[in-house]
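Okay, so here's just one chain, in structure tokens, the form predicted alone.
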Amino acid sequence: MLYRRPMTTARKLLDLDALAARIPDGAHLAIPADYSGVAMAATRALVRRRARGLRLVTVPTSGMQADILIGAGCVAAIETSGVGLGEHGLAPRFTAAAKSGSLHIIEATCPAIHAALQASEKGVPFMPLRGLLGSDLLAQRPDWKVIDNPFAAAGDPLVLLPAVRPDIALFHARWADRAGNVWIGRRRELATMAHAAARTLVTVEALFDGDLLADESTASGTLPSLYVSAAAVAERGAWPLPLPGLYAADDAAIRRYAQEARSDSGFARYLDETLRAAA
């Protein structure tokens, strides 16, 4: 079993680009859909340092975080069950992306993805699932095998999906404490991501004052510091997307972001712009 460092202030508790810088070129990223806590403010980080080859799964869907990260050329390949900025339309660089051929896109399902991070977090092989029985996507995932249930008579098939383990989770969340533990709220999916992934990497609105484990009030909400690599203080480190709890989507700048990035030299503008606003 690996173990886990725990995080302290000292060692652990570093500035953006410090933190982005430990995500290496190739790595295995997984990333949250839009409503868990996105760290967007690390994602830019990324792109500043022209980061490439990453290989992204998205927990279970992703949105402006992975279509910035395509259209920089940050990004490889992405396992997902889909990326779109929801009311505003479709993502425009992934789906650039996808009709040029030039990105290797994993098709997945929401339950698939999490059944096979929950395979990692409790440390097997493969997670048996049924709802993929029956469905055209078994033909384009030779990595998912159909078995019999040993335990019943033959003719109850499951499918068996292999383990995935990221080699980074990364997102934003309200709170670390001095101690490396960060508080979560009821995002339990981002708990799995930290339990599956080797390492993880949060960014936080603030520092806690205090001890987030001592207190009822936010123990059950919070990641302990065994499965924290590091964490950077990054005020409002989810915009434009919302951070639960805290503030909600900036629609205006999601807008924007959707009609720039049709166009190849919009998404360049915007992205020039952004990072000079960010720098």
Contents of the next structure:
Amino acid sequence: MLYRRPMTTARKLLDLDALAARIPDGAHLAIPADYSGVAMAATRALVRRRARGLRLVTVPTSGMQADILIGAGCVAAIETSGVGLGEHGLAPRFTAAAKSGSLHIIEATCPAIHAALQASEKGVPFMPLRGLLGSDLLAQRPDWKVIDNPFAAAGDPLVLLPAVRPDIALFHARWADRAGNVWIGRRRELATMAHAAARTLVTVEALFDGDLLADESTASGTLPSLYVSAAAVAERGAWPLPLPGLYAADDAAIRRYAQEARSDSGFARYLDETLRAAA
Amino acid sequence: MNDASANEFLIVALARMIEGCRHVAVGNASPVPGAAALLARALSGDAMLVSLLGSLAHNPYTDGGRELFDSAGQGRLDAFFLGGGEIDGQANVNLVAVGPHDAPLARFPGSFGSAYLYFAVPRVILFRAEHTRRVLVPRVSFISAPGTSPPGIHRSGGPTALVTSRCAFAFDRARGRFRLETLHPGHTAEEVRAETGFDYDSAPEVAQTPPPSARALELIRGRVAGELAETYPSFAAREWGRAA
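Target state, the form predicted together with the partner chain; input state, the form predicted alone:
Once more the chain from above appears, this time first in line as the rest of the complex follows.
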């Protein structure tokens, strides 16, 4: 497949709404797990612009981000290993959409999503994975094939997963420098997402004054601009989810969401308030 | 010392089951297993390595979400805890849905890493506090991860036990059946039989699950509560009045 060439430095820095506008309706969008760096401010911008028909792939799970996008009518399909609010229980909008049949759910398991993205990173068509045999996940996934290990003397069935190539990876990180390099620290699944996706859009807490690749201590945790299409500054852009190492989850805010989102009217009220506050 | 809360009792019961492990991992939304792993580590004199998903302070991984699974596939993970929306008598686990997939009666979050880790980790301990016929069913309606595999399937791991708020079962992989191992104080074999939807083996006399030691309770309320609060602030606040 063709990967978009990274943009020139001057065009990489956008404002938040311009960044969200780069995610077209119907996009195949990779988003990270709650512990990784979730672009919640950009998510609210997506809801504001009334994005439609998104096909999410959660790397490998999601929580409030997927739940809000689903509740706001932005999502047509989701490939996921799990959507939940962690300590705060089930994700109410995901659960309601699953029960009503209005959401196409493509069941997965965490290492399968990681492995399928790794296949894209390497530019190979598939990746093998152990486990899975005897699980009803296989019945849900006609695209996953069982083969016999060609290197084994005796029969040794195992599963092949086709490469997952998202159109766009979207996440939140601590810093971008002016060249468009993004510091992700130890959250290497963000690098895997970016390597696998055709384009990567990032929100960051702040601009880094200097070159993230100039020093070993920052370079080792840096996603190079090669993979980064555009970035926007969004201070506390993961709120109310945590940005590991910088701020914790806003537990009270997530609890309130978990309660409000249980009903259609509560969710509508929550969305209205949140979007007005963010605008 | 017998003033342990219900959760503290379960934390100690789970910690006992991972004694002697080199490396124990805990997945999503698992405060009781998380506390059990942290307690077992404290009791091991920090010889045990613990990987708590979502934690910075208690998680050694640096190579992204895949590293837990890759290292488990290599045999570097000895024990893991797994829950289940439904669990059946063959130790099949359902984390997806009850009823038809496109119009379920109940929907759970999803399979997480179960379909893989159940095969790779030698000691998988099933934990579900709710012990009712709703959860412990004759046959799960969706197999996220199968309890056993036929010969010829590569499998180095699987379930060893199931702990609920009423009792602890051991799982016999060769027979594909649970055996009632111990009853928690205040619970009876008759009650467990009545509240369990699947058939299982049982000795004529079932022993009691031992109570927490004073040392274990002291560690839970001190060190473990503080460590757990980073990842599970609500649980730690509710259980021990702890802030992160």
